[in-house]
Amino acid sequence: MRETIKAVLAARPGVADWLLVELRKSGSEIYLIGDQTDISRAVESLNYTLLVYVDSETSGQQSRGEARVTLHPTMSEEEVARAVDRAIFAASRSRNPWYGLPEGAPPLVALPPGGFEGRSPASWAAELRDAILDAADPSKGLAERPGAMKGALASAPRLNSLELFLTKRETRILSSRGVDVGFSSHEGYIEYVVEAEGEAGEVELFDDLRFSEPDFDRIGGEIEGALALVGERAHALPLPALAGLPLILGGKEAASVLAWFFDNADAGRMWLGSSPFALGASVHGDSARAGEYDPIELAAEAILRGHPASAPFDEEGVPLARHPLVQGGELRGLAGSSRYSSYLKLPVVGGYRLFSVGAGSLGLEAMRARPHLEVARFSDFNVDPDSGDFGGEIRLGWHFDGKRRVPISGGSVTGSLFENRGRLRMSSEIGLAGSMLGPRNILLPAVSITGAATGG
């Protein structure tokens, strides 16, 4: 198929450049209800994404159009040719400022073996399932407690359901500019629901985890942590009406707030006018005062150990490495595709999916020392990349009034990163969450809190 596509392209002189991404996937999926397999699935697929570039000149001004087309391995040569011709025609109808594609280059970093190599995804999936069920076994924790009762076992937090995916991904990237690179990785994903009995009935929490290594301690630890949290939700009180308290976030929610800085340090968003940042200016805003915030140190990362989005090349075949973007709170560089980097006359460093943020100044215990609201799980925590508005309905959190730390549920928080970026505090503890290696917790001082009504 690859050769067919290349032959079709070679016969079409109107194509100024092309870029072909081949992705072969082989995966195994297990769907559990309780501890029983409800259904199992296997997936084997191969897909090709082709970009064709067509140049034109109007009044001495050179322009370039591109079109993307998906090619399937079951396509005949005639179908491929037709699809490519349609893409060429479509590309000829876009006349954007000209830019060049990156030349082929060797990798700057090596993707380390994840540990799933050598056995089939189905075999590993079965082992992962068993490990997760072991971590979720409600009798495990109780057995270690003296005087554990059978009744306690029946009402102990438990796994409601689990979806487990393990996929081997083989990527190859080729281009008319000499790019020909390939790499292989495994992507693991679990989505799970845990539940517990409370005074007002059963409650649940939903979570998910992406991983690239058979790190049973990490995966089991996530499940055990979720079971502990749902046990807290079972006894949580409705969030009271509160005002003037800072908000502490952790895990993926903290990562999604810090991702706002990463997402806006992007050449594409800068070119399109969406990014509020400027090179050389503070990402904390002009009014931020030294000492009132933790200056962000942010870098785009090719590889974060254990994260399945780790890759030695971006989608254009640009070799990736660690690339600092924000230093001392100041925007020093932009990541992004060759197109937008070229438009902004910046060096092409590639498009990144992962990032790191340096540790902040406060330990979590210090963050928690003053009255605050801390939220561990939302229904759906939302950070708008353009407006900087964030918020969500609370499923589990804690209110600390200076004396007591009480689990709470219901109600919501909202805020704006424009109002918080100049007073943002980050924890000194770091860890992997979302697409980030960075502070495990952040503190946002300017939020609006809506209490939960009683009832229900």
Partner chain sequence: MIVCPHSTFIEGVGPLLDGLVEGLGRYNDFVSVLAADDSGLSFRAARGETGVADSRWVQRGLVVRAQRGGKVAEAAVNLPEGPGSEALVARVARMLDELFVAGAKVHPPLPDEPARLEARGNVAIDPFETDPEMALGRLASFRDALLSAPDIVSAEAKADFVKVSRAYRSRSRALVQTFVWDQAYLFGVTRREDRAKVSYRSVSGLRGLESLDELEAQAPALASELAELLGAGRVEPGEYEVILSPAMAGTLAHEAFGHGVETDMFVKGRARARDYIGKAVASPMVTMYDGASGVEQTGSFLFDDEGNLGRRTTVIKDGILVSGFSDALSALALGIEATGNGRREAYDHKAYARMTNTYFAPGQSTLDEMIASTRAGWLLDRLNSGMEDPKNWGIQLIALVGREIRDGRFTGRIASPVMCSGYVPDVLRSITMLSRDFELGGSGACGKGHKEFVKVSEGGPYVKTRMRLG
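Since the structure above is the form predicted together with the partner chain, I would like to see how the form predicted on its own looks, so please show that one next.
Since only the chain itself is given, any partners or molecules it might have are not part of what comes next.
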């Protein structure tokens, strides 16, 4: 199929450049209802993503357009040709300032040996399922769950349902500029619902986890932690009206807040004028005062051990390596595609999906020492990359008034990173969450808290 696509492209003089990504997937899927397997199946797929580039010139100014098309191995040469022609036409209607594609280059880093190699995805998936069911065994009881609140429940917290996917991904990237690289990796993903029943009735919590290694302690710990949390939610009280309290976030929510800094250290956002940052300036803003915040140390990462998005090349075939972006709170570099990097006359370092943030100055217990609201689960939590606004509806959290720490549910929190970036505190504890290796918790001092509606 690759040769068919290349032959079609060679026969079309209107194509100035092209980029082809071949992605082959083979894996296993398991669906659980309670502790019983509902569906177990093998899956395979092979797809090609082709980008074609068409150049033109107007009044002496050279421009370039691009268009993307997905091709399937079942397509005939005639079908491929029609799809390519449609992409050429679409690309010819675009007039962007001209930019070149990266040339082929050797890797700068190597993926670590895959922990899922040596056995079929189906075999590994079955072992993962068994480890998950062992972690979720209701006979362990709530008292054995780490961090669980001790109190009467109508039944032990339990696994309601779970979907497990384990996929081997084989990627090959080719281009008209001599790129021809390939690498393979594994992607594991679980999505699950846990439930418990308390005085107010049955409650649920949803979560998911991505991984690239058979780290049974990490995966089992996530399940056990979720069961402990849903046990606390069964005792949670409605969030009261509160004001003036800082917010503690952890896990994926902390990572999504810190991802705002990573996302805005991007050449594309800088070129388009949507990033609030400037090279050489503080990402914490002009109002930040020493001692009131933790200066961010942030780097784009090619590889984070245990994360399935780790890769030695980006989608254009640019070799990746650790690339510092923010040092001492100051923006020192940008990452991004070859197009926008060339527009900014910066070295092309590639587009990254992963990042790291250095540890902060506070331990979690120090964060918890004064009155606060801590939220562990939201029904949805969003951070707007443009406005910096964040917020979500609370499914489980804790209110600490200086004496008592009480589980709460309902209500919501909102805030702006423009108001918090100069006062942001980060924990000294480090962990992997979302697309980040960084502080496990952050403290945001300026938030609005809306209490839960109680009816009546």
